[in-house]
Amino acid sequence: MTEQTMTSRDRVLKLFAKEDIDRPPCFSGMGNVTAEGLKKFGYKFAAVHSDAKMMADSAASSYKLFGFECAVVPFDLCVEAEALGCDINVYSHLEDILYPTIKTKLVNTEDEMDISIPSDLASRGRIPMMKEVIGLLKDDVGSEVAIGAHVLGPFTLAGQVMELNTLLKLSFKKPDKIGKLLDMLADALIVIAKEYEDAGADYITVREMGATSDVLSPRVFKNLILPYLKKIFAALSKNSVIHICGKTNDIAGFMVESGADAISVDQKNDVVETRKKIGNDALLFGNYDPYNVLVSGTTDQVRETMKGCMDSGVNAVWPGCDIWPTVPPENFHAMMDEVKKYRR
């Protein structure tokens, strides 16, 4: 297929698929919603959390406005805590840009770590309304672009859930205590994340941004990340993708032995080094900076940046976190540009 005839939703579907695409496409797993988005429909940000149709509208927007090669949701990292029975903040009284919150934490000291997954958690806080909006973009432009969905991984879940600062201490202390709760954390999220598929989701991210190695050693995600990064994606049916936030370099081989099918690397890492580690076969994601770049960078640097994203043998333009939605038009226009017209 050429440029003319492969649509977005064919590049991305066939780039999962190892066939042969016509360029690098440029999408993304996690919220790529633009305050352009939402000044189009007139919806204020700390709304669309709540609202299936503005979120799917808010979602799509991005592909419509911009040629964004996904539709993704959800646009918060607070679902799966919700859902476990924790209470967030989404900021609804204020006019700015605010991503909701964990308002109260399940676990707040070590003797209170032995929760468990809820027996409807499916029909829980915004589970199901993320499969309606997943229903919804799937209508609305399903047929022309991939349909994305993210959740947390255990770790960085973990951290949602119960203090940071004792998640880290008992990791290094208690290990077999935390990897208890990891694997429990595992199964809730493999619920979720079949749910999303069943709802229509192309592909599956698991961030499990808390697991960087410039938190963890290489030793400790081996031993008390990995096995439960595997567990999860063992079951997924879809096409999946980890993503963790940082320095990932030294744990590269182990993001492609969690199952994935491909790995999502941030800006910190010199992604010429990751590809060396990881070699031709796996797919690799990454890695331009989503504010200082794309939101702050002018168009001349979106568009280097762009290309030396793909020049360093990237499989995707794929940004090193949730894009910031106040990306000014011109920059997210100049980023697509700089993709479409590329070949290796």
The other form holds:
Amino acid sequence: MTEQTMTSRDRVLKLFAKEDIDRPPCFSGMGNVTAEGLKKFGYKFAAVHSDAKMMADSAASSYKLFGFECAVVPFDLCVEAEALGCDINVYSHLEDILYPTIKTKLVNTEDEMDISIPSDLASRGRIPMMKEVIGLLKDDVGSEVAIGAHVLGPFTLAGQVMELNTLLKLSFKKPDKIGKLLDMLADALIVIAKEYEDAGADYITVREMGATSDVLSPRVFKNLILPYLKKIFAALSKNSVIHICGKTNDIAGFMVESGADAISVDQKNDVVETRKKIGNDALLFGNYDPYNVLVSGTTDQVRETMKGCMDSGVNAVWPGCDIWPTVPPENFHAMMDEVKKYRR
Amino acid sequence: MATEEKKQEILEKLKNAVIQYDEDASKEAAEEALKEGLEANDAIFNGLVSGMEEVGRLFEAQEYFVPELLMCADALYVGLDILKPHVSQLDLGVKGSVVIGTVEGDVHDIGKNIVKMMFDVAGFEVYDLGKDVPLDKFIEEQIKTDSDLVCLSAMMTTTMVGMKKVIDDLKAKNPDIKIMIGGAPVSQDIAEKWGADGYSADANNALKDAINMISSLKKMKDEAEQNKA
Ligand code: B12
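Let's see the other form, the form predicted together with the partner chain, since the form predicted on its own is already up.
Now the full complex is given, and it begins with the chain already shown.
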């Protein structure tokens, strides 16, 4: 098929199905709203997190403005923790683009760890709104691009609901106790991810960056984190991606083992090495630096980097993290153009 | 007075307690050090701190990760709490106080906590404002505590720009104040451009730079006083 006859949606879905495609798609499983997109609608970044229409409009704008081959929600990492009972801060008093954060943790010390999943989880916080957003995106651009949604991994979610230093130390000292918590959070994440799938998401990205090898040893990753990632991916029914940023070369094999359909790594990963390790059959997405290349690089640097990613064998050109909102339009266009003209 | 051999043995115990993140062993060794009449300074720097230096090396070599580092720090603090009341004056050549925090909009504080720990270890008075700190709070706290040094951490390119505001405001209020910035997106270049006095890619160097900055600040102050006299 040629560029004209294959829609971005076909390309992405065929990629997941491991069918032949003309070129690697250029998309993401993480947030990719741009300042340009917000400007088009006159939306403030702080406002788009809690309004279904505004979030859907913003999420579709990178496709409409630049031809980015997906629409992905949400833009922040607080949805799950909020549904579990945390308060969040969206910084509506500030004009700058700041990402929402958790204000108060549910668990501060070891003896506060007895938390449970609310039985009405799926109707708490912004989960109902997220389903509405996915529906709106389906109607708006769903026949042209794949719709993605992301949830956190269990360990990263634990870091949102629990005092991080306590979590990190207990992961080492009392892995059984943390294992129990991760198991429960994995169940919560399955509930949420399934809601997203039912609402029409074509692929789910599980972001487990808290367990990067910059923070946690590969050994702890394998023993403590991997079992619960496996549990999640076994329960999902559509396409899935595991994303971890930072150092990942030593855990790339475990990421494949998790059962996700594809693994996503950032610029710190040597993807040539990773490819050798995981073989040609596994889907590997990555791995350009969304800030130092896409935002602050020149168009030539952008082109070179995208070509480099494809030459080194990624199956999709995909950022190392959220696309940073202040990306200059010419850089976004250069990225799309470079990927579109690429032929292996 | 302990024999040289006994002394070395206790220092070794302190060091290993930190490396092996053993809080009980750290407590025991610190108590033994006092009982055997070791200088508290000696026990801290040649025992606990030298253990922490080794931990830093293991972290660089990726044998230790953040959880290990935090546990080693706990073991170090146990010993430090026992020894500190017996310290006459810390042997840094300077006595400093520092305000530290991660700037507003940014909750990444793993790196900041490591830097903070190094200052604690070195005997600095540390005022930790935590993470997601409103920019004005840094200025308020510096004035309130009359600290020599302000350390700002940011892990995101959007929140990093907040550091420039803090630098400008602090320097306008007090040109002598020393400011150090760090975090993954920050670079030496940016630090210079924004008028920070120091930048460091890791916690160990941050401490060395801070000590140098503060001693030069103290020297400047002393000279100014002498000229007045
Ligand atoms: C863990 C993590 C998180 C955790 C943070 C938990 C916590 N309490 O810290 C969670 C999950 C909450 C998180 C959230 C987000 N994150 Co995050 N996160 C990371 C991650 C994986 C690791 C950071 C880390 O702790 N490293 C380990 C420590 C030891 O290193 P360090 O921080 O660099 O510190 C060292 C030095 O820098 C230095 N240093 C640090 N501070 C200072 C200060 C001074 C004065 C000095 C001298 C030195 C110094 O010394 C330290 C010790 O050696 C990084 C990616 C990566 N691998 O780096 C992304 C990363 C920082 N996150 C990123 C993003 C985008 C986000 C989110 C915006 C995502 C979203 N859509 O919401 C949110 C931000 C929310 C907010 N408003 O703050 C991006 C930032 C991109 C950019 N260039 O701006 C990164 C780089 C990922 C990527 N590949 O792009 N994240």
